[in-house]
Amino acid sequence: MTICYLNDDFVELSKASISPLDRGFLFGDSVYEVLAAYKKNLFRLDDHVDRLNKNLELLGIKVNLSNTEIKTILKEVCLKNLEENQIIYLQISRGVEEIRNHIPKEDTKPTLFVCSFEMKNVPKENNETIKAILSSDIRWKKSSIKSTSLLANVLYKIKAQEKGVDELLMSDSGFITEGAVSNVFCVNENRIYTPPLEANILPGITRKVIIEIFQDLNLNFEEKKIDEEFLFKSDELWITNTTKGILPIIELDKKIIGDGNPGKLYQLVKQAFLKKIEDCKA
């Protein structure tokens, strides 16, 4: 039995229901967060709530809850579900209105939904390597907003599955943006690179953690525009996200990256990331 939170109540997920007139359902007029919980401890909770608030402000969605109240709800959902390691999903839409209209009413009450899923692949020392393909970026130009309007991402993941790979990396006018569900890092001559936030990418929380690790370990690092040729010539290629942590790409468009094995810098950063998970407290 999975317990979720929906508009002031904790209920069984199978019994939760939302009106078809909810603007999140009709327009994708909503934002979301995905958090990892390790041993019932929510990882980087403050960072997720800070990003949520920024997105709500950008969209003009006003939630009558304090940061403390939102964090309490997230923790309660985690505690009410049995799994030690969980993926916590939070979504806030602009709410339900009586008539479908593109222009929202000012007094519409937001819909708040939080649920939990078991984390199937907990980051560990010997996670799998993955393969990816490259495709043009067809998304809108506000991908820094964590909107539930994810149709392009869905199509990308379907394409990746059809091609027999794990992820799809995107490029815009020849420059890398991000993965369908991840941020991208590459290594060239012992220097680490990732596209800047100005490149229409999501400011990933795991991305932020990994950059902190670079600073902790005094690694050579730069945020810069990365063209496709540079990416293919990389010695190492990684992706990061909340549900997977950090994973190495060993093949892109059927071309081997580096020597086809996880690189030395990846191994170093991965160990530091695992240590941050081990040390995390809710």
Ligand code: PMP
The other form holds:
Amino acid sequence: MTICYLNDDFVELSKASISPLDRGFLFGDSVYEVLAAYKKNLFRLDDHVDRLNKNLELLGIKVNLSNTEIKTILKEVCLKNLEENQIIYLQISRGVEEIRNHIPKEDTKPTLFVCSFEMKNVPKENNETIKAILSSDIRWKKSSIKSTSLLANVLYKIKAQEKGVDELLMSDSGFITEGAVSNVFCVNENRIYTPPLEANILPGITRKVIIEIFQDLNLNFEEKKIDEEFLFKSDELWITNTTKGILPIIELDKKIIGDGNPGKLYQLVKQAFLKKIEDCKA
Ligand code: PMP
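Could I see the form predicted together with the named molecule next, after the form predicted on its own?
Okay, now the whole complex, with that chain kicking things off.
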């Protein structure tokens, strides 16, 4: 049995329902967050709530809850579900209106939904590697907003699956933006690079944690625009996100990256990332 939170109540997921007139359904007029809970501790909770607030503010969605109340709901959902390690989704739409209209009403009450799934593959020491393809970025120019309008990302993931790979990286006018569900890092001659936040990418929380690790370990790092040629001649290529942590790409468009194995810097950074997970206390 899975317990979720919908508007003001904790309910069994199978009993939860929302109106078809919800603006999230009609217009994709909604934002979301994805959090990892390790041993029932929510990883980087403050960072996720900060990013959520920024998105809500940008869209003018007014939720009548304090940060503490939002955090309490997230923690409660985590505690009410049995799994030790969970992926928790928080979704907020602008709410339900009686008459369909692109222009929202001032007094519409946002819909708040939080649910949890078991995190089956907890990041751990292993030799997991992934393959990816490159495609042009067809998304809108506000991909920094964590919006549930994920149609492009859905199409990308279908394409990746059809091609037998795990992730699809995007490039816009020849410069890499991010993955369909991840941020991207590459290593060239011992220096680590990632596209800057201005490159129309999601400010990933895992990206932030990984950059902190570079600072902790005194690694050579730069945020800069990465062109396709630079990407293909990388010694190492990684993706990061909340559900997978950090993973090395060893094949891009069927071309081997580096020597086709997880690189030295990857292993160092992954080790430090696993330590952060281990130490996490919400
Ligand atoms: N970019 C995109 C497009 C994503 O969907 C995600 C995962 N939500 C990320 C980056 C990584 O963000 P985070 O580290 O906060 O999970």
